[in-house]
Structure formats: C-alpha cells, structure tokens
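Shown next as structure tokens: one chain only, the form predicted on its own.
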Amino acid sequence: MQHLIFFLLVFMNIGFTSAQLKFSLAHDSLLYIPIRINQEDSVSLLRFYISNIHIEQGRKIIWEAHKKHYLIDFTQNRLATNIVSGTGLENIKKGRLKFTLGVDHKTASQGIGEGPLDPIQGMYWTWQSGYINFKLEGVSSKCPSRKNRFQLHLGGFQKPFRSAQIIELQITGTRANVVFNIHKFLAEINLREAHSIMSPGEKAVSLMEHAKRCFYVQ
C-alpha cells in the first residue's frame, strides 16, 4: 500500500492578487476521516492546533496569518475551516515558515478562549491541564485496549510538561507543500504501551516532539 501522506499548508493562488495556506489531506486523491492505514489499523479522528503562523527572512517577520490560532480538523464536514490567509502572501518567494504545533503556554495559562479555543471544540481539559494540542484516535491490532482502540490526547502547558512545539521550515517559490506523514508518526511509536494518553506528562511531551519531526517541506 502506498504511503499515506498528509499534505498541509498548500500555497494556492487566488486570482492574481491574493493567496492562502490551505491545510489539506491527500493520498492520490482527496480523502477524509476515517482513514484506513492498512488492513488492521485505521484513524478515526485527527485534529490539532496550529498557532502563531508567520514567515521570516533573517530576523524580520515578512508575513503573518490573520488569526493567531487555527484548529485543523480532517473530518469531512470541517475541512472548509482548514484555511490560513493573509494579505501579501502571494508576493513571498522565499523565507522561513514558522508556527507552533499546539497552543502556546502563555495563551493556555489565560484559561478558556473563544472561536477555535472554545471548549465546545472538544480540545480543552481543565484550567489546570489546559488545551489538547494534538488529538489522534483510531484502531490498531497492536493495542491491547478494549476493541483495540487508541486515544492520543497530547497536551500540557505547565513546566516541566510544556508540550507545544515550534516548527521551522524553509520554503521557496510561490507554491510549497508542508507535509505531515502519519505513517511515520504511527510507525515510530509503541501503541502496545502508549495507546491511551489522556493527560499531560512525559509521554505526551515525547509524542509531541515526535509529531514535530513528521513535518517537512516537499
């Protein structure tokens, strides 16, 4: 089976005057959750926060997203929200794309927010634990849990378990793909042991660091 790859942040020209970053999911053709990884494993939910999106040249910020926080959700009826826009993006040819995977600790320490940060989104624990930065659920034959289900709810904003990750990627040209490889993420974790993470801690931080390494430019 061909590798399942998440194509994120696709630069798309809108007419001749504007552009956007579109978070999309592709594997030969457009796919939606649920996703079958192989004959025995599947993903039923994938959503995560992306924050503080901007592009730098040297030490100067040359572009930044219109909003500070975006909840990226690959459920079919939520794909329309997976778009990041900002004036001037179409003029950028080269730079360093920088964003936070998750909600930064300063924002999380302020308690519940609105819009994508509203607890109604299902991505908030409590004032003490803060936001779930990355949520992945599914079924795997490797899991000894009931019905072989895994639930990875990764978060935490207080030391020593701050889990949000800053990601930096070099981009060139007016079009670029930033890829999140779900196969790499699942292949390099032990679902026999780490199949149910529902609170901040060392395992959550470690898996967030691993998720960071699954982003790259193609």
Contents of the next structure:
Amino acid sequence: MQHLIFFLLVFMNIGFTSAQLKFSLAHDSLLYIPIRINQEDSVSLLRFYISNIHIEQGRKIIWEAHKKHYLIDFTQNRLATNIVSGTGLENIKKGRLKFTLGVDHKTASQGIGEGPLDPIQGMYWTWQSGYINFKLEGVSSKCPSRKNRFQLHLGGFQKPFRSAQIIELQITGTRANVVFNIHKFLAEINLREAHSIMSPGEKAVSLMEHAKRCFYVQ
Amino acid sequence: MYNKSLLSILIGLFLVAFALKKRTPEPTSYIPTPFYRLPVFPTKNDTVALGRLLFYDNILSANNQVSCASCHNSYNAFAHTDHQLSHGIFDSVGTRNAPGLFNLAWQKEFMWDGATHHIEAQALAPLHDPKEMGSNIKALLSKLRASDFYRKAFYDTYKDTIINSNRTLKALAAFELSLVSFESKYDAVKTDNAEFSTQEKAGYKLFKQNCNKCHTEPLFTNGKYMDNNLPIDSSLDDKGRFLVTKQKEDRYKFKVPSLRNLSYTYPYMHDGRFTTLNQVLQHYSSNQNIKNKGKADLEKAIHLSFNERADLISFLLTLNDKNFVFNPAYSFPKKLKDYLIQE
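Switch over from the form predicted on its own to the form predicted in complex with its partner chain, please.
Below: every chain and molecule of the assembly, starting with the one above.
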C-alpha cells in the first residue's frame, strides 16, 4: 500500500436517521504505530484540525456540521472514527464541500477554547500562543536530524504567516470519499531541509498550502 | 426597631459596595477603554478569588515549589526584583526579567515580546516552560482534580466540581485582569485631588518633552515594541519581538513597559540590567548603540542636566501606587494559607 488514505465518507443512505460525515483511515497498518509509508518514511503522529465544515450549492449553505471545530487524530486515537455530525445530509445530491484545514484566525485570536480546542489536546503552542493546525511526526532516512526524526508542527494565525487553508471539494452522487494523500505530502516536500518546523513562518504556510493540495475526492 | 434594622442593612450594603469598589479601583475618564472587560465582583467566591488561589499556589509547578507569585510578587507590583533574570523550577535561570503585572486589561499582547496574544493563554507559557514551572496543563488539571481544596474552590465558583483548562485559565486571567493600578499621586492630580510639587511639575514637563512618545500617559506605555538602543548582551542575544514575528525590522525590539509603579519593579529593562533609575537615565543620555540610524526608534540621546534628572525622577515617583502594591485583596490569600498550614 503506497498511499495512506483518509476518507471523508458522506453517507446518504436513506436508512440513516441521522446522516454523518466520517473521517476514518483506510489503511491496514494503522494498527501499528509508526505507520510505514514507504521504504524511507514512517509516521508516528498525525493530527489536524478541520473547521467550519459545510456544503454549499451556489452561494447558499445547505448543510453545516454541528460543531465548528474537529480534531482529527489518526495515530494516538487510531481505532476511533472521527465523526462529523450534522442533520439533513440525506437530502443532498451534490454540492461543494468546504472546510478549513486548521483553526481559522478569528477563532485562534480569541482566548482558550474547549473540547477539541482545549490546550490539553496538545495542539496549542504555549511558548507562543496559537493553535498548531497540523501536526505530523515521524522518521525518514532523508532527515539529517537526530535519529532521522521529523517534526512538522504547522500553525500561525497572525499576518503575514496565517497558515489555515480553506479547502473546497466538489461532491456528487450519494457518496463522496475525500482523501488526504500522505504519500504525496511526504514525497513532495524536502525533508532534508524542512524536518523541524515548530513555529509560525514562511515554511509552515508553504507546507500548509501543500497539505491543502493533498486533499481530493475519490 | 424595624427602622433601625433596615438602617443597619443599608449601612452594611454600603460598606460591602465600598469594599468591593476599593478592591479594583474604577478607572475614570482620563483612562482609555480597556481591551478586556474588567472583572466584577458580585459574590465572595468568584473567578477572581479562584484565580488568586491558583496564582499563589505552588501546585502549578512540576515540583510544587514555584507559583506565579514566585516571579510576580504583589509587594513589587507583581514584578521580580533582586535578580536580573527571573528564575524558576530547580533554580533554573531564564533569559528575561519578569515584568510587573497591572493594568493588563489595557494590554493587547503579553510577555516582553508579545508572544502571547490573549490573556487566557498567557499562563500556559510559564506553566509549560522547563525553566519556569516545568509542568503542563494536563498534569496541573490532574493535581487540581485530586485536591479536595480545589474541588471545593471550583464548586464555590461554578456550583459544580468540573475542573478543566478553560475554567482554570479563565480564573487566572480574571485575577490578573483585576490588578488595576490607578491610585498614584499622578492619578490624584489628574482627578483634581492633589497637586504636583514644583519639582514634580518641572519633571512632568521634561517627561512630556522627552519620554511621553513611548511611555505615553496615562498608561505610560504606547503598547508598541521598540528598540531603545540597549547594547546587545552577547550572553543572551535575545532578539525580542523578532522571535515572534520573524520580521527583520523587529530585531531587538521589546514591549515598551509602563512606568507606573517603577519604584517597586526594579531592576529595569527586559534583562534587568539596570538597578536604579539613574542608570536608566544615564543610558538614555548616551547616543551610543543606535543600530539603524535614520530608522531607529530612538534617534537622539536625551541630554538632561543633573537637576533636570532629579526633577524627572521626582515626577516618575508620582507614578507609584502604594494602594495597589499593598492592597490586601491582591496579596497571598488567607484561605490558601490556612489550607497549607492544615495540610
């Protein structure tokens, strides 16, 4: 298996009384941490925020998730399914699924949040306030760092380094799978240079833009 | 008999209202609107009271030996004296001098470099710093949840025993926001309740000519980050605001501190390099170390005669707020003291 795939499943089966969006991981080796991606790279931690999830038709918002923010965690909480709930999905035939990868800057500029935004989740910088939008850690033989480790903690909500990304994906039919392709993510970044990013800056923004391009509808 | 009882109640209510008012002096018209809402005190057991307990309790640190008050002493306007650089857990020495804590509701960002953008997030920084408290919010919550004292304190505040990071950090923020200091002689003059002496008046004039641009009254800070031409301390090479923004023009800039309560908040500057006000004025009278001539925040030296310095210092001393520093509502809480004695 060359791809680590995250599905965003849009269940529209009539049998469901409460339709749900599900973030789940379709990868057998998920049971074993670190997750082996290829000969060179493995992932020990992957968590990111998804915010403001909704579906639009034209300019109209026709569906919104119940909660504003979700913390998607495929490694520490690897067996759990990350459920994004909202009502009325069963009536939607097509539309544009939109969400923010990360925590939007308006929320980040406020005080301490609760639930997924609680600092105990380990996704809040304490030396410099603000949320880590996307956290990826692992080992790659390409990294010249100690024990070949890479730590990509991507965040930043203040100009000029706002890193959260708005993602738009067209969905049609009764079911849409939204995939995050981690193979593409790791293959197209320079881990020799960008192996330790732990503060807001140009590199974090650039990697978040790259992460945005790794989501697609299957 | 009935009238007498009613009168006693009314007097009682008046005294309570007066006491509460004393606790956090109301800013008056010459004070700008704060960024944060000031805490109100409707009950005895409010978030401010809970925040005060947490602020003074060593439970915040990994080894239960360091509290917020370790570096922010109420008798020093919540600054850290005696040490250039503040020290924390296991006698670890940091890289900066802990600033005084007052009028925080008027601050947009916190820390010398503005690394914390919101007061509720501020406590996370020292809590997690390995040289300050060496702990983390998860560990702190576990300790608080295991404590009968805090289960009761949270119940008294919130009417249930849920202890979470939101409540903990909000309580600490509430206590910090309650630290309001506008009862100096300067404030009394501003409200026509006192007059400056001749020397203070002369110092005030000099202040407005030379210092007010950065230490802007009535908060005595413009809230900006500036480079005041301090020689770079190579042992620290603290680049200040640059560490947060990564913008070249922010190198060696630090937040302009308020000059209020300055008798209590020595030593001065972000690294505590000056012990006396005279040393500070000596620095400003020198035009050495201007790093970006033509673009520097402070292009010219401030030349003052010996008498002018004395006048200026005389004015600066009117910014001390003794009522704030010795306000019992801000000092070590008796409730915590009693609990620690029993334990």
